[in-house]
Structure formats: structure tokens, C-alpha cells
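Given as C-alpha cells, the chain that follows is alone and in the form predicted on its own.
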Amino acid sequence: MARALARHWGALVVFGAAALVPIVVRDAYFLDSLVLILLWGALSAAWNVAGGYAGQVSIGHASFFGIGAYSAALLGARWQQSPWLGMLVGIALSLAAGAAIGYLSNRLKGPYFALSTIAFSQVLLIVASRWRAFTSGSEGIPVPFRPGFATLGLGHVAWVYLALAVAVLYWGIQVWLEHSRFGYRLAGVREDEDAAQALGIPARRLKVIAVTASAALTSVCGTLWAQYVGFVDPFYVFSVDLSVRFALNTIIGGMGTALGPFLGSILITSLETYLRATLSGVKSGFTGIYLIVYGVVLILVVRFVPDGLAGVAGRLRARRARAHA
């Protein structure tokens, strides 16, 4: 037990601090930032299942995010159904879409797989923005606010704990991948697919499973995001920029690590929130400066910390253990 606590002390600090914040802080802006950090971290963790553990780097994961967001928004706005039902519908659709993408493109590797996922997200963007009779087109869909847990009409404090529960669940899934036979086989496929197949590992089937599971997890967060924000815009929920954000958080935090996506989310979301709040109204030239910061941070991480923030934490822990020894 003590060894497990020592191994996951970083997660205990991050999630423990998030659980304590609503008790001592009541500022709505700060709590809103915390909810977004947890949701973006969970979304990046969902991306990490396919991109980090299976090596299937997707730049079109916004497809599944948008499916989850639209499923709940349409069912709630048009038929007054519970967003939990919309979440289930989104999961089912994302499972089907993820399985189709995984099966059709499982022979593709590297940039070719990434391009195929981008193409799929852009097809969904065109459909959602042009099918005005059903999706209201580019005007988007306002999500009605109905108070209560059954309709996800919650206050900031309740949203913090709901987002925290999802984040901890996704972190637990990644920890399981790091220590399970399934996760070891995925790692083998990621490192050398031909060698894995030579050893009898069903590489293509494992990649399909990873992409499909990642799609379902992403869809859940899409539903939650739509209910929290209260509006679904096709040009945002299906955008390539959103998919890049999932990948960026994970790369900066540490691909193939359980805590990495959350560390990346803390850094990037905090920087973006701060820069937007302080510089967006100064001059028109500062409007997109947070995008420049994204690029600079990514370059620095790739150049000096290729294994991400989680890798730095791991090296510090190993150095401390050697010092005690």
C-alpha cells in the first residue's frame, strides 16, 4: 500500500488539491477554470489511450467530442430528454465511428492515420454546419438549462466534483493500462508492430480496440462539456484546433503516462486563461497570443523535455530514491 502511494504521489497531490479547492474557494471564475482544467485533462487522457499507449496519433479526435456534444444537445433541445440518455447515445455512436475508423485505417501508420482522422472530423463538420433542418447549421444549438443532477443543471461546486470524478476514473484507466497484460501488449504494438505480430500479438485488433475505447471516453467528455458550457457550435466541437489541444496537453505532460495529460492541462489551460484575461483587451494584436505560447511551450518541451512533465517528475523521484539509498 505504501509503495502504491509513493508511486502515485503526484496524482494524490493533483486530485487532492482539486477536491479541496471548492471547500476554501468560492470565486466562480476560479472554479470555472478548475472545471475546464479537469475536463481538458480527462479529454487528453482519453486521447492518450489511443495516441500514447497504442501509438495511434489522432488529429481528428474532435469527431468523437462533437458526437457526444451534439447527441446530448439535440436530445435535450429538441425532445427534452435527459443528457444522460444523450451521453449513452453519444457513446454508442462514437463506438461505431471509432470501430469503423480503426478498422478501415488500421493498416495506416504515422501521418497517414492522422490524416484519415482529420478527414473524418471535417466530414462531420460539413454535415453539422450544412444540415440546418436537424442541427441548426452554423448557428449552433443552445443547450437548455434545467436545474438538477438528472439534467446536469449544476452549480460550479457540483461541476468541480463531477469533473474530478471523471478525471480520476480516466486516470485509473491509464494506470490499469500501465500494469495490465493488455497495456503491455499495446506498448509492444506501439514500439514495434512487426515484432509484436511476430510474437503472436494481434496488433491490428488491439489498435482497433484502443481507438474505439478512446472514442467512447472522448464522447463522454463531449457531452459533459456541452452541458457545462450550454452551447454547441459545429466549427468548434469538430475543429482540428480542438484535436490538436488534446494531443498538445498529452505531449507536454507526457505521452503514455497516467498523470501526463492532467499536468499538460494544468499548464496549458492556466496559461491560456491568464493570457486571455490579461492581454485580450489590451490591443487587437494580442488576440491570438495564447496560440503563440502553445507553439513556444511545445518547442521547448520537445527540445529539452521530450518525455514531458511526467518524465521530469519521474527522474526527480528516481534521483531522490538514489540519494536516500
Given for the second form:
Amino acid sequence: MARALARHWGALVVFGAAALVPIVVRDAYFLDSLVLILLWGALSAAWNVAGGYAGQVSIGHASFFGIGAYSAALLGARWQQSPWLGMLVGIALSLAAGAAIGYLSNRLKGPYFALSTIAFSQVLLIVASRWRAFTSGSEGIPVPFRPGFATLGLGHVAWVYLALAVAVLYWGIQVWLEHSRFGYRLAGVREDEDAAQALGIPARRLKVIAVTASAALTSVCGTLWAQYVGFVDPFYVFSVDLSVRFALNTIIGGMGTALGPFLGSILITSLETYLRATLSGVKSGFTGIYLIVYGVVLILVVRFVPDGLAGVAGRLRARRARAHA
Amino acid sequence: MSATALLSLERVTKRFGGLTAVREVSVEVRAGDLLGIIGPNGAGKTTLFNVIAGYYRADEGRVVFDGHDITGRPAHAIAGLGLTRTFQIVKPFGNLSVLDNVMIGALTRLASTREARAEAERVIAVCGLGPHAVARARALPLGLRKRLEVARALATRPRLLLLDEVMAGLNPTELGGMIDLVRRLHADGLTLVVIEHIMAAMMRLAQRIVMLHHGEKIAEGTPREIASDRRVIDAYLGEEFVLAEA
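Mind sharing the form predicted together with its partner chain? What's above is the form predicted on its own.
And the full complex, kicking off with our chain again.
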């Protein structure tokens, strides 16, 4: 127990702080940021399962996010169904789409795989924005707010804890990946597929499983996000920007580490919120400046801490261990 | 075909477009054998390994391992049956530690990571990698990466191990260590097929040697027979070798 605490002190600090915040802070704006930090963190963790642990870098994960968002929004708006049912439908659809994309990863490598995932999300964007009769097209769909847990009509504090629960769950899935037989073998596939196969590892199957699971996890958060924000806009939920965000958070935080996606989300989401708030009053030409800041942060991370923020923590710990030895 | 053959190749042919890389090669490996494969560059040695281990599909012929027809089966399934290989150009899991590398091999037979870790530590010790267990695989020098390649394959507890030039590029000390390791594994009952260019090592290790040339098997016999075979001398060894050995 003590060893587990020592190993996961970072997660304890991050998630512990998130759990304590709503008790002391009542500011809706601040709590809103916290919910988004946790949701983007969980989404990045979902991306990490494919991109970090399986080495299948997708820039089309908005596909699954959008599927989750639309499934719940459409079922809710058109048939008055519970968003939980929508979540299940989204999971089912994302499992199918994820398996298809995962299968693709056995045909296409590296950048070709990444490009094909972008293409997939663009196809979904076109469908969602053109199929007016069903999806309301580019107008988007307002998600009706009906108070209660069954309808996910929650207050800010409840949303913090719901997002936190999902975040901790996804973190736990990643920790499992680092310590389980499946996770070790998946790491082998990521590092070298041919060598993995020589050890009896069904590399292709493992990749498909990882990408499919990653898709389903992404979809769940897509549903939650749509219920939280209350509006689904096809140009947002299927955007490349969104896919890049999942990847970026994880790369900055540390690919293939359990806490990395959350550290990346904390940094990027708070930076974005701060910059948007500060610069929104300035001349409108400056509103996109946060993108430049993104770029600078990314360059600095890749240049100076290529294994991400979590990697820095690991290095400090190793240094301290050496000092003690 | 003898009843005790662990691996038998029956007239295996592999073509790449118009080039026949391996032509109608038949070889038998009995349990407990240490078979060497020699031949000039481009003779088809590694291609043959790739066909046996399931990385290439044979165009003609059959590969039978332990009674199973494994022709065209995927590599992981063949490894699961107990036939595994190393790679000439080593393929370590670069970002993982030596221990994790070998553990992933051990997890082929073991379900628990705890048992796999213990097994990996044992194999690492056997292969003389003990002091490097926590090092990142990509940080190792070539000699140790070759050892890691062997250790990882061993951890899967194979019954037949294909070693593809695990001695190439080693310094004399490392070479001696590797020869000792291969000998020990063979003495412990492992069946091995070894591709090697270093004839001195091959002469000391192999019980039988198969010589490939332009994809065809042109000779097979004991090291002594091979060393005095006219075709082998002309195609591969050269007169100097024969004089030096004499």
C-alpha cells in the first residue's frame, strides 16, 4: 500500500486536489474550467491507449468523440431517451468504427495511418453536416437540459465529481496497461512488431483491440461533453483541432504514461482558458494567438523534455534515488 | 522423412518477382541438433529463416514443425508452437529496459507478470546480462543487444531456436562468450539452427552444416565434410581457408 502510494503520488496530488476544490471553491467559472480539464484529460488518456501504449498515433479521434456526442444528443432530442442509453449506443458505434480504424492500422503505418484517421473524421463531419433531416446539419443540435442524474442534468459540483470519476477510471486503465500481461505485450508491439511476433504475440490483434478500446473510451467522454456543454456542433465535434488536442495534451504530458495526459490537459486547458479570457478584449485579430502559444509550448516540450512532463517527474525521481544510493 | 525430425523443410521455394531467393530447399532438423547454415551474402539464408518462422510465405513446398504443417501460418502462431528466431539486424524493444524486454518473451508461456519477471531474471543471468537488467535496451552496445536478442527468444522457452548471425560484429571476447552461450544452450537440450559467416565459430559449433548458394542447397554434411567439399570451397570458403585449416 505504501509502495503504491509512493509510486502514484503524482496522481494522488492531481486527483486529490480536484476532489477538494469544489469543497472550497464555489466560483462557477473556475469549476467549469476544472470539469473541462478533467474531461480533456480523460479524453487524452483514452487517446493515449492507442497513441501512447499501442503506438498507433491517430489524428482522427474526434470521430469517436463526435459519435458519442451525437448518439446521446440525437436520442435525447429526437426520442427523449436517456443520455446513458445514448452513451451505450455511442460505445457500440465507436467499437465498430474503432475496429475498422484499428484494422486499417495493420495496412497503413505511421503518417499514413494518421492521415487516414483524419480522413475518417472528415467523412463523419460531412455526413453530420449534410444529413440535415436527421442531424439538423450544420446548425447543430441543442441538448435538452433536464435536471437529474438519469438525464445528466447536473450542477457544476456534481459535474466535477462525475468528470473526476471518469478521469480516475481512465487513469486506472492506463496503470493496468503498465502492469498487466496485455500491457507488456502491447508495449512490445509498439516497440517492434516483427520482434513481438517472434515472441508469439499476435501483434495485429493487439493493435486492433487497443484502438477499439481507445475509441470506446473516447466516445463515452464525447457523450458526457455533449451533455455538459448542451450543444453539439458538427464542425466542432468532428474537427481536426479536437483530434490534435487529444494528441497534443498527451505528447506534452508524456506519451505512454498514466498521468501524462492529465498533466498535459492541466497545462494546456488552463493556458487556453487564461489566454482566451485575457485576450478576448483585445483587438479581434489577437483571438487566435493562443494557437501560437500552443505551438511554442509544443516546440519547447519536444525540444527539451521529449518524454513529456511525466518524464520530467520520472527523471527527478531517478536522480533522487541515485542521490540516496 | 525420418520420424524424429523436429523441423523438416520439403522442397521450399520463395520467389521475389523474377528472383528465386530460395529454390527447392529440403532440410531436416532432428531434436537436439545444432545445424549451421552458411553461404555467401544473398544466398537466401535469412529468407529461409523468414519462411520457416512465418515472416514470408513459401511459394512452393512445405514446412513441418513437430508434426504441424506450419506453411503459411502467421509468425506469432509459429512462435506459440515453440519455434522462434532472432533477427540479424537486432530488434530490441528500444525504449524498454532489458528486464522488460525479456519479460515480454517470458509472458508468452506465463500468465502472471510476477512469474514472468522471475523467469526473465533467470534467463538474463544465464545470458550474462545481469548487470544491465535495468538499462534501456537502446542504450546497450551491439554485443549486448545481440545477447538480449537471444535472451528474449529464450524466455519464450522455445524447442527450436533460429539464430540469425548473432555473432556478427562482435569483438573476440564477446564472440567467445556467445559461442559458450550457444554451446551451453545446446548442451541443455535446445535444438538450434544457426546462420553464421564466421567459419571458425561454425566449425567449432555445428554438428552438421548446410551450404546455400544462389538460393539452392549445394552441400550438406559435417563441418569436416563441408570444409573439404569442392563446391563449397569454390563458392564460399576459398582456397586460403582450406590452407589455413590444414
